[in-house]
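What follows is a single chain, given as structure tokens, in the form predicted on its own.
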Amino acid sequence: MTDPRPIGLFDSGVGGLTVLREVVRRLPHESTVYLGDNGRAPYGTRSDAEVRQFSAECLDELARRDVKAIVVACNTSTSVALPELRRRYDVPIIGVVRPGATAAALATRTRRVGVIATPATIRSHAYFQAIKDENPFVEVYEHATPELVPLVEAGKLRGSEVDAAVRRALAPFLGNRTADGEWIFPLPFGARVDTLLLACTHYPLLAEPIRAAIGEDVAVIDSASATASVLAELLAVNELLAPTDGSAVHVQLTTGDVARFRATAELLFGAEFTAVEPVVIPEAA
């Protein structure tokens, strides 16, 4: 059996486009509807109650568009609201926490993983628990980095302002080297991580300055590719894959500034995804 209905993807803003890019690459025959709640971003500094409310309102919009599965491509929403969202809808829903945690636990060689995320995601300790579930011997160092999402939403991805903000955000993971290249300890977290998990889908858009700041000897992991793999398996198991003889259709929606959203989408997709539509989200019942 096949199912031509689109996949729904939701994020608080443009960050989830990094997940969408991997989904399109992995599943080229699938149609998609992406909804970015840019008008109310960032979610990471909001209360848990607001995150749950806004997430439900956005998923209601995707459900009205008859999607066959939903990817909550927002770490804050996944961390705070995923169980409630799964109870609310009949379609399969996957988040980004578990795939990212699995990838980080597999990547680390020294069993020391750093996690950067929004304050709400860090407050939930969702990644700490998910990584420990994968490997209880991994040391997990969580750090909130609220300064980064507003930069991405404003379209600031390169330059001296971004470099300075990234270094401030990563300060607990950075140390000084001796003349022969050895690290000087102790660092604020007491240990040098060998893996840094970008636990917000906005952060891969800052991957270049993050890698420059953290150093070549630290693996930088994001959840986009792993999430796309989980989605592909879910669709196959549930016989929801689209027919291979059809043409995929991609719709992008934003509650915020259309021109700003389109500019970020063009950075990731070129001219392929320039059609961006404004949407007004009604309050959830």
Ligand code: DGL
Second form
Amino acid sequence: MTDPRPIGLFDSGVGGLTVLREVVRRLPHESTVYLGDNGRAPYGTRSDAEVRQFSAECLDELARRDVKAIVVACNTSTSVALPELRRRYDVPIIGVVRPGATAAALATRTRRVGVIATPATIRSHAYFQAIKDENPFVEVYEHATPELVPLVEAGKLRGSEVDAAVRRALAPFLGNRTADGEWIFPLPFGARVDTLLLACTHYPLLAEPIRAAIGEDVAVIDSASATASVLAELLAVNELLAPTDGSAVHVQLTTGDVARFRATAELLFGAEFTAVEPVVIPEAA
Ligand code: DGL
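Can you give me the structure for the form predicted in complex with the ligand, which would complement the form predicted on its own we have just seen?
The complete assembly is shown below, putting the previous chain first.
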């Protein structure tokens, strides 16, 4: 059995496009509907109640478009709202926290993982829990970096302002070497992580400056490709894979500025992924 209906993906803004990119690579026959709630981004500095409400409103829109599965391509929404969202809809829904946590727990050799994310994600400790579930011996150092999402939403991905903001955001992970080559780290972390998990889907858009700041000896990973693998498995097990003879259709919806969304989409995908349409999300009563 096959199912030609699209997969729905949702994020507060352009960040989830980093997940969409991996989904399209991994599942080239699948059609997608991507919804970015750019008009109300960032979510990460909002209350849990707002994140839950906005997430449900966005998923209602995807459900109206008859998607066969949903990827919550937003760590904040996954951390705060995933169980409720799963209760609300009959379609299978996957988030990005478990796949990212598993990837991080498997990547670290020294069992020291740094997690950078939005304040709401860090407050939930969803990653701490998920990494500990995977391997309780991994030390997890969570750190909120609220200054990064506004940069990405504004299309600022390179340059000296971005480099400085990234260095400030990563300060607890950046050590200094003594004359004898010993690393000294600022409190509260006190030691070098060997893996840095980008636990916000916006952050892979800043992967270059982040890698430059943290150094080559730290593995920088994110949830995108692990999430695409989980999705592939989910579609296969549920006999929801699209037929391989049709041509996939990709629609991108934004509640924000279409031109700005398109510019970031073009950076990531090139011209063929610029079918961006404005959308108005009715607020739940
Ligand atoms: N991209 C989202 C995440 O993964 C949220 C960013 C935001 O809106 O604060 O957490």
